[in-house]
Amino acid sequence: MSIFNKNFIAAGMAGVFVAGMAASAMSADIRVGITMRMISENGQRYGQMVMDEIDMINESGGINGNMLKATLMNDECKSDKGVANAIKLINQQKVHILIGSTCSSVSLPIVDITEKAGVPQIIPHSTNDKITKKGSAWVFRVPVSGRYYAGVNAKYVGENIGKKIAYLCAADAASQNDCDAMQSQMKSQHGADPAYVAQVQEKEVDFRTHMQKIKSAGVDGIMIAALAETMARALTQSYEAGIPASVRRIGSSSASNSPVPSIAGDAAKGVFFAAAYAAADSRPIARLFNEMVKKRYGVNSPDHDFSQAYDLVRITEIALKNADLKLDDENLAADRTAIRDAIANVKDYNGLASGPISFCAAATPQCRDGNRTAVLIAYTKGGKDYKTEVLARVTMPIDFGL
C-alpha cells in the first residue's frame, strides 16, 4: 500500500491540540501523546502536520476500527516543560504511545520517564547520540542519529574542503553533540584538530568577536552548530566580518530548517549540511510531498523536520495496525508493550527518508537508530525562495560511531 493515503493532498487544517475525539464514541481510543518545540512558525507546522495526519487516519477508519485520540503539547525546547508534559500525558492522559521531542535536550530526560513508566517513545527530530545509548527498551528514533551525520560530514569536509576547521557551537544538546562528534570524526578520519572552538549560548545574538578571530585563523571552513535562528545570525555575521565565500560554511542538521536560508538570505548560499531529506529530491514521492506541504502549510521547500514528522506517523500507523491491542484500563501496560514490540518489528520502511528505516528488539543504538542514510545538501540560493542541491547520499554502517 502506498504510504500516501487517498486524501493526502486534499486534507485541510485540523484542530491544534486534540485530534480524533469526534469519532471516538463508536470505538475504543488509542491515546497518543505528543510533546514538541512549537515556539517558531515552522515548529507549529510540524506539530500541526502530526495532528493533521492523525485526523486523516481517523477519517479513513482509524486503526483496525479504533480511533486515535491525540493530545499535542508545546515544550518550548525546555527540558523541564518536556518532562512535565511527558508525566502529564503518561499519568493523567494514560497515553499508549508518546511522540517527542523536537529538541535533544528535551528528548534525553524524557527517555528516563518513558522507560520507568513502560511507555513506547518514538522521536521525530532529536539527533543526539546519547538518546539511544541510554539503553532504554522503550525508545525509537526516526531521524538520522548525529553519529552518522558526523561521519558523513567529516568525510566530505576532509576530502573536499580542507582540514583547518573552526567550530561555533551553541549550548543546546543536539548542537553540542554535532560539534563534538564532528571534531572527533575530523581527528579520527583526517588527523585534524580544531583550528578554533567557541561555545555560545542559544539566545546569543552577537558573534562578531568570534568571527574576527576565525578570520585571523585563516581556516578552510566554519562549522556552525546551532538551532535555526541562531545559525542564520551567525552566517550573516560571518560575511559582515569579511570572511570570504571561499571559506565554506558547514551547518549542523538544523541548517535544513527553512528559517536558516529565509533569515540569512545571501549568506546561506553555499552552506552545506547533512540531513534526512532534501526538497530537491527527484523521486515522485518527494515531489508529491513537496506539493502537499506547499498547499497545506505554505512552505515551498519542506525541510527534513517536515518529512521526519510525516514518516513517524506512517511508521506509528504500521505498528499500531500490527499490534494486538485490548484498549481497556486493565490492559494498558500490556497494550503499551505490544505497541513497543510492533515498532521494533518495523523493517525496511521506505518513505520520504533517503534510505529504509528499520528497528529491532534489542535496547541498543543499532536497533533503535532506525535511519542510517544521510543526504548532503547545499543551498544554491538563500531567501524565502531558497533552493538546494543534493551533493551525495550515504548509508552508514550500523555500528558506526559506537
The other form holds:
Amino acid sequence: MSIFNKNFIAAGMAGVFVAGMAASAMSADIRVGITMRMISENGQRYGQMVMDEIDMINESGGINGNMLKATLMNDECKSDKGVANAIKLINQQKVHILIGSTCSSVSLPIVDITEKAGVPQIIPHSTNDKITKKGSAWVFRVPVSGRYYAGVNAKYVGENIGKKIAYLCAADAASQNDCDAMQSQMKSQHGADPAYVAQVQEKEVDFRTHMQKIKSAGVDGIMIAALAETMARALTQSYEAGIPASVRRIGSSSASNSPVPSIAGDAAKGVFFAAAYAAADSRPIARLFNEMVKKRYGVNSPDHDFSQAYDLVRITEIALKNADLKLDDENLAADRTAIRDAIANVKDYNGLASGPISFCAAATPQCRDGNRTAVLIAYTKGGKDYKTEVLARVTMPIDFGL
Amino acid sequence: MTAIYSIFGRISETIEKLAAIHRLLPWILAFALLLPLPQILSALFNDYYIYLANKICIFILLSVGLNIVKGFCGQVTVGHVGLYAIGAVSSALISLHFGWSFWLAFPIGILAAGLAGIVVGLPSVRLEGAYLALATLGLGESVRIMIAVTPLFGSSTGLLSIPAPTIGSFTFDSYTNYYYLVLAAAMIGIYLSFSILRSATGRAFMAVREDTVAAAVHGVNVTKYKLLAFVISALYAGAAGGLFAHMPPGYIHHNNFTIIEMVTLLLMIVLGGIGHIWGGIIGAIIVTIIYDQTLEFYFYQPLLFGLTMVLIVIFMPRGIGGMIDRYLATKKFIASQEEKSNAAS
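Alongside the form predicted on its own that was just displayed, please also present the structure of the form predicted together with the partner chain.
Every component of the complex follows; first up is the chain already shown.
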C-alpha cells in the first residue's frame, strides 16, 4: 500500500472520529452527567439507583418527548478525580445538568467548576454546609445540610440524654463537619463542652484506647461520627471495652447506611442518629419504596442515601419537564440556565424525604439547602434484618446554623 | 515499530543539531511549538483536554523529579507523593493564611519540600532496597495522615479557594492560562534534569547507583550525593505540588496524596524507563491518557494498571526509554561499522 493510501485512510479515520464526536454532541437528548463514589457496595447501589430511575423515565417516554442520556463516572471520593469528571462531563459530554457528588470533599471543588461553566449542579448526598455557603447560583442540595442535623441531634441529646458527651470523629469531610457542628450546637444550646474528643482516621480499625478513656470519663453519651464501616467497628469496640448500653451511642448521618447495623450487629441496637429518611416511615410511598429497593438491590431497609438518590431524580424530572429546552448546541448555555431556574422553582416537593423540599433563586444556603426536615431514628435491632424506630421528626428554621 | 524508532531517531538528531547552535535553542523552539496547544486542543476537541494537558505537565515534573533519585541515583523511594503533598499544602497555606502572592508562596513551598527531602533521604544513608522503600513509604503516608488530622492543613474538608497566580492584571485562573505556567515549569524541570545528568553531580549519582563501594573508593561522597538526589527530587515534587494546589479550582485534600497516586507515579517512570528523562515524560503522558480513557471502566482500572506494571517489568524491564536507547545505540553502531567498512574498501 502506498504512503498516499495510508495517509488517506488515516485522514478518513480521523474524519470519522471527529464527525462522530460532533454528532454525539449534537443529539437532541437531555444529557445528564453523574459523578459519584462508586467504590463501596452501597456507593455502587446509589449510583445504580440514579441510572435505573433515569432508564425508567426514558422507558415511559422521556421528558417532554426527549430522552435522558446519562453518563455515570466514579470519583472514588477523591477531589481531583471528581474535578476531572466534572470538567470532562461539562466540556466533552456537554451535559445539561450535573449530579454529584456523594462525598462533600468532592462536591466542594466541583461547585467552583459548575459555577464557572454555568452548569446546574444538584447534590445527592453531601451534607457539608460549606457547599451552599460558597454562594454559587448553580448549586442545589437535596440532602439535609449538616447544620440542621447538628441542631436536631443536640436538642434531643441535651433534653433526653445528658450534657456530658464524648466525641469520636473520623477524618472525612462529612463526619468532621457533623462532629464540629454537634459540639458547637451542644455549646450554644446547652452550654456543654465536650467531655472527650478524639480524631481518628477515615478507615481506622482500632478504637480500644479511646473507648477505655471514654469509659473512665463516665459520659452520658458517645457521638461516633464516621463512615459506615468505621462507625460499625467503633460501636462494636465500645461494648467490648465495657461501656454499658445506658451510655447512649449517637451516630453521625452515615449511621443510616445499612453496613452499620449489618456489621455492628447487636452493638447497633439503641444507636440513634438524624437522617433525611426513615425506613420505618409508615407512608404508602415509603412502603412502596422499601419494597422496590429490596427487590432491586436486596436491601431490607433502605437508608437515606437511597431515598435521596430517588428524590434527586424526581426533582430533576420535575425541573426538566418545566424547563423550556431547545436542546441544540447553540442554546446549550440557555438550556442550562433554564434548568437551573426550573430547579429553583421547585417548591414543596413531597417525596421520600421526611419533609417538603423547596428551592429558590437566591444563591444563598437558605435557598439552596432545600431539605430542612431531619428525622431522628434509632435502631431497635441490629444485624442483616435490622429494625428502626422514629424518635422525632423536626423541621428546622431556614436560617439555623448560619 | 521501526517507524516509531525512526521518528525518535530523527527527533534526537534534530535536537543535537539545534543544541550545537545554542544549547537553549531546542528548548525555546519546543516551548514555542507547544504554546498554541490549548488553542489546538480546544479547536479539535474541547477544553477538557487543556485540563488534561495541565495535569500531564504537573505529572511530568513529578516523574522527572522521581527519576533523579530513582533513575539517576538508584535509591528506592515510595514516599515521593508525601513531598508533593508538602509542596502543595505549604504553598496553599501561605497564600491562604498570609495572603502572600503565589510568586512568594510557591518557592517557599518548594523549599519546604526540599527540607522534607532531607528527612526522607536520611534513611537512605543506612538502608537500601526494600527496607528503604518501606521507610520512605512510611514517611510519605505519615505526611498524608498528618494533613488528614490537622485542621490547619485542611483536615477532612481540604483547603478551599486557593488563589490562582497573577501577573499584574493577568490571572492564571483558566486552564488555558494555567497551561502556560505549568508548561514553562515542566520545560525548566526537564532542562535542569538534563543539565544535572550531564554534570559532575549527575555522574556521581550514576556512580552511586552502579556501585556505592566503587563510587566511594573513587572519592564520591556517597552520603552527600544520596541526600542531594533526595533533596533535588523533593524540590521537583514541591514545585509540582505548588502548581497542583494553585490550579483552578484551587482545592486540595489529603485524598489527593494517597499510595494509589504513588503507584500511578511509579508506573509512569517504570513504563517510560527508569533512568531515562524522556522515558519519564513519555510515561507521564501515556499513563495520564490511558487513565483518562479508562475512567468509565473504573472497576477494571486497578487491574489494568497492575497488569501493565507486571508485564512491563517482565517484558520491557528498561521501559520505553530503554527500547529507544537500544535502537539509537544499535543504529549508531551500524552506522559506525558501515563507515569503517566503507573506509576499508
